[in-house]
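In the block that follows, a single chain appears as structure tokens, in the form predicted alone.
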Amino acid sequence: MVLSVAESSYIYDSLTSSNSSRIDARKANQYRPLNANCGFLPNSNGSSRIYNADGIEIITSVKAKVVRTERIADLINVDIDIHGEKDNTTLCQQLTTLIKASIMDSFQFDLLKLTGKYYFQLFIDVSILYLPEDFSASSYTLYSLLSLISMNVYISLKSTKLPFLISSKDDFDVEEEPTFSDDWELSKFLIPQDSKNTFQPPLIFVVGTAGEKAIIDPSLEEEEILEHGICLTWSNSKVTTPIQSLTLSTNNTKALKLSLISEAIKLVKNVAPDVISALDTIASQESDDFNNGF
């Protein structure tokens, strides 16, 4: 999307003025509407799908497999596919690497431990079903997708269920694989929903800056006039690494002020609890209807 000089000037002045306003009337900390649901793939331990106002639609599936291993790094596998693109494209590889790294940094691997020797191994498969044409030429594509994928993976992991273990947990002297109950009603959530002590999957937020203003979830139109951007990770109730500066526009780039980094962190701290509350509500509903929005 290419804006005219007049359009760019209008959006920039509206955003940076003392009475700051966004072209779609959102507040600085307000997301565009998102729709999501979970639990609709019968052959997966967890699943979710999400789409936003740009028309991007993403489906995530989580499958669990019992493995015997001592390598914790092997327990999380992430694969991201974009419809119409090869798996080895730079965008697919970047998304896969960044999403896996964010999960590995915060994951509580004890939740996957079955016995002294055996673990659940998770396969997280993300399919981006539709990517608007405007995104193909946008520097914002990687970061906007990261944010949406992190939300989708969050819902999938929070709704993932695992079969109930009925064999002994102490297998140091036993070579047999673990055995599970055939009754799926006894299955348990990977991440206990009634405990505040378990980890929360990471969420990635994109904040754009212009003048002295910081906004969350910039649209493509806003991206063209923003002077800088910041990508922040939220995990276990706090902002964590990585925190990355990013260029959202090649037309209006300026140096990033330290005060704006603090403003971006404050913005994420303000909005993250509400986002998590909405995602947790969706993850607990397991609705087959694609009408859950926030």
The other form holds:
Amino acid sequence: MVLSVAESSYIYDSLTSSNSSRIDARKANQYRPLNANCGFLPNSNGSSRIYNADGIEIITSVKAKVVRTERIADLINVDIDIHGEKDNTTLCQQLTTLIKASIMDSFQFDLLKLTGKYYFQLFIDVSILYLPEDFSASSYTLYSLLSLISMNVYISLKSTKLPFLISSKDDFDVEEEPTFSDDWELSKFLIPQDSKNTFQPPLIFVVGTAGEKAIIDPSLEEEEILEHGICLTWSNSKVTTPIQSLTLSTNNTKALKLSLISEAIKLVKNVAPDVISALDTIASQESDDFNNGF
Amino acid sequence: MSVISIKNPLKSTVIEENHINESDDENNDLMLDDAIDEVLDSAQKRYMNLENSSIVTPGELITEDATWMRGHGTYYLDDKTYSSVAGTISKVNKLLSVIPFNGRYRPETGDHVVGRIIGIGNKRWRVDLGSEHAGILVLGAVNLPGGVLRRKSDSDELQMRSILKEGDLLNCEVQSTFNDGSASLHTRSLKYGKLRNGMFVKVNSSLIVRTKNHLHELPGGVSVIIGVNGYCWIFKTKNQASSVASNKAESEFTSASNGYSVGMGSVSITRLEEESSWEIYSDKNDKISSSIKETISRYRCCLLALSYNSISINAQRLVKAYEISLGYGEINKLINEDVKKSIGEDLINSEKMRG
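If the one shown is the form predicted alone, what is the structure of the form predicted in complex with its partner chain?
Every chain and every other molecule in the complex is listed next, the one we just looked at coming first.
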């Protein structure tokens, strides 16, 4: 999409004016409506699907495998596939790195510990099924997808279930392969749902800035005029790394003001609890029956 | 006021499935048989003679009669004609075609459309209209700045980008269409030209009805161009700048009472010189107050709500939807899907009440 000069100056002026307004009438901290559901892929331990009104649709599956390793870095694997893009493009690789880094930085690895020697290894596969058609021939980059991907990963991690171990946990003395119960009813959530103070998966927020204003969830038209994008990670009720600047579109980029980073952090602090609780609601509505997934 | 709303689309389908499971199997079989009979009946009818204005789905057999000429939206295998789109059958003499319910915009001569420049070529601009092919606006079909009426020269061709460049939105009319469905456009009228002071919205082109007038002044100091191709432009209503010109004519007229001379008191027919200076191709917006901007955003939300509910769009409905939307309080609530839906329901109810 290329906007006309009059159009982009209209959007920019209304955003940066004293009583700022966004063209779709949202507040600075308001998201567009989303649809999501989880637990529909029968072959995976956790799965989720999310799509928005623009037609961007993402599905994620989390698959667990039992491995005997000491290297924690191997335990989490992230793979992102974008429809119509090669796997080795900068975009794919950067998205993968960012998502993986955000999870690795805050993950509580003892959740994956099975016995003294064995661990669960997680394979998180993200597939972006559909992008609006004018994405390819336009000036905006796809980095704004980051926020949607991370929400999707959050829901699927929250809904991931692991089978119940029936062999002994302590296998240092006796050589024993882990054995699991056949009954899926006994399976447990990877991230325990009941206790309050345990680990929560990280969420990445994408904040766009123009002038002195910071806005959450920029729409495509807004991305055209934004001067900068910042991605921030929210994990365990605070803003953490990776915090990084993103180029949301190649049109109007300017240098980033330091004050805007704190503005962005303030904005994320403001919206994160609501986003988390909305995502948790979806994650708890797991479909009982695999048949009604499609 | 919540910051985010995420819905689970599966919840409603789960309920429906329970319903089906409740009814016992025998009943189900009987109902299925009936349904099949019904389908067969209608299929047979269609073998015999063509039903009038029936609805067809892609791949459905329309007729086995080979005498029909196959038009748009149909294909044939072994002398049988099938529909290639979902839509209604239309017959003109022996020409059989299917008019799709939904789909890309098909230009027709005289359509008032909004388009976006996507390229500049040899003495022509390519314009995106949301149709299968880009429209063409030739250099000869635009007004030159200053209203000079002359043949366009090579130097005009070099300056095309200063008139219209990539990304610019314009408001034009379809002059003629070609065999492949592409359109040739023109802006040779003062009501057409480059768009500014507003916001662009895209809705489904099948929702827009062709009317005499597609530019409407709406309450709240806002005007809208509802392009036949589904591209709409909502903008601040122009001040009556043309009053200057009419004043001039008036003063000439009063002076004419002293003595009349030929040509005195006349206004040039097109008012080209007065109105089409370089300003008509300007990129600068006028000053727009924040209340007008809010009204523009509200109309945008209303247009999208109408499109969301698949209600056909005209100015009266848009104004009505605007009035209804005022009852929903703050403007940022209008992006909620439930609110959009209930605006649509309210609108339909109010039209039913009026009859």
